[in-house]
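Quick heads-up: it's one chain on its own, the form predicted alone, in C-alpha cells.
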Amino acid sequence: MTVGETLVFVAFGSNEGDREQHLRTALQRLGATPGIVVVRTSQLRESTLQGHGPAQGAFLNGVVQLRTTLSALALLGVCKALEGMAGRRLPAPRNHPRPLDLDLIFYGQERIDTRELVVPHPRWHEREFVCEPLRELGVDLDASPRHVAPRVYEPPIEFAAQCSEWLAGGCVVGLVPTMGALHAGHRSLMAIARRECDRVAATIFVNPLQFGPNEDFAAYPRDLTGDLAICAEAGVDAVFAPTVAQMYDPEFCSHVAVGAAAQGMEGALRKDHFGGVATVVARLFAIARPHRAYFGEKDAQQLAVIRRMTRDLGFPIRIVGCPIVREADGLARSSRNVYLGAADRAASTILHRALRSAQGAFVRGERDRDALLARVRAVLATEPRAEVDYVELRSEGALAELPPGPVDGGRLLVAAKFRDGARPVRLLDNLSLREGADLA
C-alpha cells in the first residue's frame, strides 16, 4: 500500500432483480471511484435471510478487499450512493429485499462508533456469508477486531471519551443510572432507552454518599457478572462501573444541596440520602452528557429530586420516568426483595393491595384526601408484619403536599419495614390515583 492508504473490506449482497448484474456493476463503479483500488474479490455465494423479514429470495454475497485514501465516512457515502444507483430506496426497511447491500466490515484497524457508521461491523462474526469470503481473502478471523457490547469502563475519563465519540458522531445518547443488582425493572429502563436512543449506557455504582451510617452500604447486593449479562441482553452499548475511589478522590468536597423535593417521606427518614443521590447523578451527567436519562417511578421522590436538580443546575437532559415493574402478585421489583424472608415475601404484597384499594375508591368517586389515606392505612393494618413508616398522598410530578379536603388526583406513596429475613428490609411503593380507570 502507498502512504495514506487504508486496507478495507466491504461485504456486498443482492437478492432483488438481476443479482449478478447489480453486484458486477457495483464492483466496477467502486474500482472506478477516485481514491479506491479494488485489490481482490471473493467468489459469490448464496445465502438466505438471517433474522425476521418478509418472504424473499436468496442473496448472492461476497466480500471485496479495497485500498483507499478516502475516510471511512466518505467511503460509506460512496457505498450508499451505489446502493441508490442500483435502485435501493434509502432509508430502507430492515431485512427487506434489496437490489444492492454494501456493508463496511473493516476499515484498517480503526474502531468507529457513530450514528452513521459502526466499524468493525457489529455482527460480521455472526454471519457465515461474511466469514467464509473473508477466509478466502486470507483474513485471520481470530485476530480480526470485533465490536463488543457492552464495553465496560472503569476510569471516568475513558467513559467520558466514549460518550464524547457518540456525541461527536451525532448519536442520541441515553443513560440508565443504577446501583447494580439488576432485575426486570432495570431491564425495562434499558429497553425504553434502547427504543428511543442511538446509544445506551448503563452505570453500575453503589454510591456511598446516599447511605446513612446504619444503612446497608457494605451489604448491598453486588453481582457485576450477572449485571453485565442483563445489560448485554438489553442491548446496552457501554457500562460504566467505576470504583468509589475513581468517583470520589480523597479531596472530593463538592456536594449538591437539595430542597423542597427532598423534604418529608424518605428525606425525613434518611438524612443526607437525597443529597448523596443528587451529587452522584450530577457527576454522572457531567461525565456522560447524555440527551436522556432513565429512572424508575418506584423511587418517586428520588425522581422528583433529580428532575428538580436537573432544572436548577441547567443540565440539558430530558429526565424520563419509567413505569414500575411488578411481580405477578403486585410486589414492586427491587434489588432488596431478595432479602425478604418467606413469610415477609408473602406479606409484602399488602403495600400494593393497600394502594389499589384507595385507588379503587377514588375511581368510584371518593375525593377526600384523608378518607383515601385512611383506606390505605386500614388495609395495611391487616398485615402485622408490615411496620409502616409513612403513607402519603402528594401531587403528581413534584410530589408537593396536598391540603386536607377534596383532591382531583395525586400519587399515593407508602414505605414499610419487614423483619423476617436475615436483615430488616424497607420497601417503597407508589401508585397514581388516576391509573387504572377500569377499576370502577
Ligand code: AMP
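Predicted model only: the values in this text are computed from it and were never measured. Basically, rigid core = biggest C-alpha set you can superpose within 1.5 Å across the two forms. Numbering follows the first chain given and starts at 1. What changes on going to the form predicted together with this ligand:
- For Val425, a C-alpha deviation below 2 angstroms is recorded between these two forms after rigid-core alignment.
- Core-superposed comparison between these two forms: the Cα of Leu137 travels 2 Å or more.
- In this overlay on the rigid core, Asp198 has a C-alpha that sits less than 2 Å away from its partner position between these two forms.
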The other form holds:
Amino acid sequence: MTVGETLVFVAFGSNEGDREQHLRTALQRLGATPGIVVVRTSQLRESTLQGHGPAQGAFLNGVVQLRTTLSALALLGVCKALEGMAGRRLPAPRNHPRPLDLDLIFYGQERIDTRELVVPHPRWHEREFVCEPLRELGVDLDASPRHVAPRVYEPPIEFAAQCSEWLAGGCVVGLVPTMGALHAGHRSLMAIARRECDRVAATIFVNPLQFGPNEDFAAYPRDLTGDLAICAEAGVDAVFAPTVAQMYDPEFCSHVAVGAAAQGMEGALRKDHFGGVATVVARLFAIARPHRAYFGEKDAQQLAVIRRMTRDLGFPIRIVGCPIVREADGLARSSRNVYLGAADRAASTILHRALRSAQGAFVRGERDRDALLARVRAVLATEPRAEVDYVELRSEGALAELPPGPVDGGRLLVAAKFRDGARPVRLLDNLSLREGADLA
Ligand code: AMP
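Same protein, different form: I have the form predicted alone, so give me the form predicted together with this ligand.
After this comes the whole thing, all chains and molecules, with the earlier chain placed first.
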C-alpha cells in the first residue's frame, strides 16, 4: 500500500447474459481505471437470488480486493458506470435479473452513511455469496465492521446529531413516535416509513405529560428488549429511547396548548392529555427534524391534533396517517390489550362490530347522522361488559362536529371501558363510513 491508498472490497455478481464474460470485463475495466489497483480476486461461485423477486437464473458471484486512491463516492461512481456499460438499466428495479452488480462492501475502516452509499454494506454478513469469497481472500469476518441496526440513542443531543448527519447526507428521514410495547400496529407504521424514507427512526418514550394523575403512567407496559427486536426486524435505522429526565430537564416549563382539535371525545375525558401529546411530539420534531412523521389512524383525534399543531407551529414535516391494524376478530391492536381479561377480550370485539354495523347501514343508504349513531349505540348495548364513554360521528380529517341531519360521509369514533381484567382498560376504535366500502 502506498500513501493515500485505501484497501477496498467490492462484491460482484451477474445472472443475465454471458455471466462470466460480464464479470471478467468488469474486473478488467476496474483494473484499468486510474487510481485503482486490483490486488486479488476470489473464485466465482453460483448462488440463487436471496429475497423476493421474479423467477430468474442463478448468479455467478465473487469478491475483488482493490487498492485505490479514489474516494468511496468516486469509486461508487466507477462501479455504477461499469454496471451501465454491461447493459444494466439504471435505476435498476429491485431483485430483477441483472448483467452486473457491484457492491462496495468495505472501504478501509470507514463508516459512511449517506443517501447514495452505506459502508460497510448493511447486509454483507447475511450473504453467504459475500462471506465465502471474503474468507477465501483471508478476511477475518468476526473482526470486520458491520452495521448493528438499529442504534439506540438516549441523550437527545446524540439522536439529534445522528438525524442531522442523515439530513446533511441528503436522506429523506422518517420518524415513528411510539410509547413502546410495540405490536403489529406500530410495525405497520415502520413498514410504511421504510418504504417512503431513506432512514427511519423510531422513538420509544412513555411520556408522563400525557397521562393524568389517576391514569396508568406507572403501569403502562414497557419492554425495551422486545421493542428493539421488533425495530430491528422492521429495518429501523435508529431508536431514540430517552429517560424522562433527558427529555424534560428539571426546569422544563414550556408547553404546547392545543385548541379546538383537542375538544370533546378524548380531550373531554382526559384533561391535558393532548397538550402533553403535542408538547412531546413538538419536542421530538425539533430534535429529529424529520421530513415525514407517521401516526396511526387508530388514535384519530391524536392524529388530528398533531396535524393541526404541525401546521400551526410551522414544522415543515409531512404527517402521514396510517390505517388501523386489527386482530383477526376485528379488535384494533393496542399496547393496552394485554390487560384485558379473557371475558373482556371476547367482549371487546363489540366496538368494531358496532362501527361496522353503522357503516353497513350507511352503505345501504342510511344518511341520517343520529340514526347512524343510534345504530352504533344499539349494538354496543348488547354487550354489558362495555361501559361506553362516547360515540361520535365527525368529519374526516379534522374531526369537526357534524350537525344533525344528512351526512355524506365522516368517521365514527367510539371509546369504552372494560373492567374485569388485571386493571380497567379503555379501548378506542374508529371507522370511516366510506372505508373499504364499495359505494359506486
Ligand atoms: P402508542 O405507542 O400507543 O403511542 O402508539 C404509537 C403510534 O402507533 C400512534 O401513532 C398510534 O396511533 C399508532 N398505533 C397504535 N396502535 C395502532 C394500530 N392498531 N394500528 C395502527 N397504528 C397504531
